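The data below hold one chain only, encoded as structure tokens and taken in the form predicted alone.
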Amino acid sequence: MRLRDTKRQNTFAVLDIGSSKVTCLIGEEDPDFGIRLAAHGISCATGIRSGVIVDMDLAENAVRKAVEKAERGAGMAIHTVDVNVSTRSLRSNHLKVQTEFARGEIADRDLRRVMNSSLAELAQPDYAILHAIPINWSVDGEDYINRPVGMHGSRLGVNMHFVISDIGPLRNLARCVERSHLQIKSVTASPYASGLGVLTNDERDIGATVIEMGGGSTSLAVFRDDTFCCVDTVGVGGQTVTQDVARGLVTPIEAAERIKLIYGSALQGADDDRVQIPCPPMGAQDSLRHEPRSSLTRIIRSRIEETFEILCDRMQARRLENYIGSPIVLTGGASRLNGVREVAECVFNKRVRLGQPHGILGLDDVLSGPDFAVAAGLLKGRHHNNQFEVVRGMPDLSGRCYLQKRYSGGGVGRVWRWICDNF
């Protein structure tokens, strides 16, 4: 019984809620090998569009199915999960904050005070802060300091990276998980999780960019100096490509999805004009038609190219060309489409590869694909603990500002906070 209780304590679960599928992974912390996959469950996503709950009952049913499959495989029930957020409202906000204090040695409490001040400057009731990560510090005007603890100075500053999202979709996501009798332990932005799942330590340190091509959206995460420093999202994904195929070939959505998977490519072939693709009719009275594969290729390439160009333009507008490392790593189900990697190399003018999850024991061939990068990253995120990340656990979805942390209380409150910081 004692061994069984110890195993349960070392077991944790993650939930990847996407627009095309819901994945639940149950992992175990192995003292010798790190993380071991105990069980997994996958269900078709229903009631979810672009990472947003559009039908609570259908979404709850999809979550329950994935969780039940994983629980049966592990032979145990789970109660808490780490989940992802893939809404189109994901965005970055960078803020520089500086404070002055009596000259002396900088301690950890000084770092916490400056980071909490940055929260007070940014917080608004319309959105939630998912991540608050310091990119670099400054002491007396000297920038790009990794860890200023132990240094002497009178002015301490920090450049913070905030990942924020509209609060409404997050509340619905939390409600959906709660209705499945689960408690959310932490929330992670999907492209951030993808980076943790597929990038090596050297890639995160030197610089790399992850493009998560999901069913309802395409998001980008930039890593440098082992820090997550930028995120952006475009509301175009694999399902958008399917809709383009359905409109262009005048065929039902289900048929368009099959055509995309069987015949689809973003690269023009030599015999595309001669190969004919069967296109089921929209109405029962219509007859089966055939279209050349070149028409399908043009539809797919135009949408994929447009998506990458939007992301490239946004990065250039943010002046992040030096941060967009090489290689660019593609993840998500849409990245498996033939020719997507070559189109990305042409648009970004950088080396591009498909990302595969690694660092987890027990991943089979199915779970080692780029479409499971988010779920794998959520598992690995348990060991990638950023000690300076301010927002931990479940983000505040109450709509209250963080201003009270900085400004509330009079003299007694300030004395009490000083005691808490120093003792």
Ligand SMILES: Nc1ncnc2c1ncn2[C@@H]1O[C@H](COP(=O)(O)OP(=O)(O)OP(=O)(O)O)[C@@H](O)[C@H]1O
Contents of the next structure:
Amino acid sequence: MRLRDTKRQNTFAVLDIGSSKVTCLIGEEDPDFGIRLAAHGISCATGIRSGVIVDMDLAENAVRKAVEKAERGAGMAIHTVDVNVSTRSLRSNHLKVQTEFARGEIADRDLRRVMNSSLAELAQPDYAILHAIPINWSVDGEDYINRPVGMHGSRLGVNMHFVISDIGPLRNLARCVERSHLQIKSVTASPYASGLGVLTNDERDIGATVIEMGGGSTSLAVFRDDTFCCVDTVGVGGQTVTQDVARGLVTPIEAAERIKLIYGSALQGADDDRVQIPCPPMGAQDSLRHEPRSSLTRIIRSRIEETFEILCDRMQARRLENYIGSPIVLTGGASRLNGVREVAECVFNKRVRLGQPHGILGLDDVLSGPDFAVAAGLLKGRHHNNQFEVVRGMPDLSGRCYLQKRYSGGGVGRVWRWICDNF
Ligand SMILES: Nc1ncnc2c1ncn2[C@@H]1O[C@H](COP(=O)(O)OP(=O)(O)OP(=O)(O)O)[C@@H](O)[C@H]1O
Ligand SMILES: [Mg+2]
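Would you generate the structure of this protein in the form predicted together with the named molecule, following the form predicted alone above?
Whole complex next, starting from this chain.
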């Protein structure tokens, strides 16, 4: 089949590389609605564990399959993609920076200069900066200013939120996508993309927290004042629950996954002790056993509860528990497990709802599920007003770009930087 070329169309593609599945969505700009889904491709993820490539050939194969299906559906070839990252090394770093300048009216270039110096301040060779977002500003010591442009002052400060990730897994992710003959346009932290996919503008503004429960990891993103202000990740997801079930009921992983999907719940039911679950044997010599459903529920509940407690404790340790806005919105395949919402309500003591992607024309029932929140968010990210994001496009994976800025302290270098920052 001869494929048209996305370069010549008003179309774009995104790739959600997960530990359970790889999803490729091709979207097109609709003049009346915004974004319309043109086609999708889904493949079973292989060679990827907790968002990290563990077998390059298998991972490349999974990416190629998803992309090929989407290309066939849309009848066009794609060349560039926006991708997500869900490694467990994803974390937040908050930094306050302040610069002095000749008193006068603050202009956009002053904002840029302070944000760029914060990037140089934070950079380290062993991790990549995925997002750098100003949370609030200060002028001459006056805090919590939303937009200082046009104000008078001589000291401008910014409270920056950086999302960082270990550089090694990112390089491998980029390599895997490049081996599939695709160029990466941007990289977004998974829970941030989920937030864009399922939260309303008002929720992001007033305050909301997304907990993205994938196969290999569970990550959290806090939004407030329409700003992404915190992220955290634990390397535990739906696949960990399946492994717990396999160990606890002494049954193969494949059977454990099936048992989880059919009988699984994080809430005890009235007749759980009576209902007997058939558990296929590990070895051919063993025979089929039956276990009460209450054992399965206990295994699932303790893992889900522990995962939420870890995230809750970390937020408390960072004194961010008040930042965790209400509601908490659950996304990702593992959030489909019965009773997960109730357990989250109990641990966080907040209102919790399940998130569904919205705001894209043409999403069918399957793609409107919480497991497609990240892919939908990547598509919607195109229209999100991210004018204050300092890192745009592909993040620096050399580990040197911002460091060079920090150490380019020579006279000529400084003059050149001053010229670049000011004109
Ligand atoms: N109906 C369901 N009930 C319970 N669990 C489910 C259901 N549907 C999917 N899951 C679980 O969701 C997980 C996959 O979720 P998802 O597709 O969001 O993961 P992923 O994006 O591939 O992984 P990650 O983002 O962690 O790298 C699997 O562990 C699967 O068992
Ligand atoms: Mg995922």
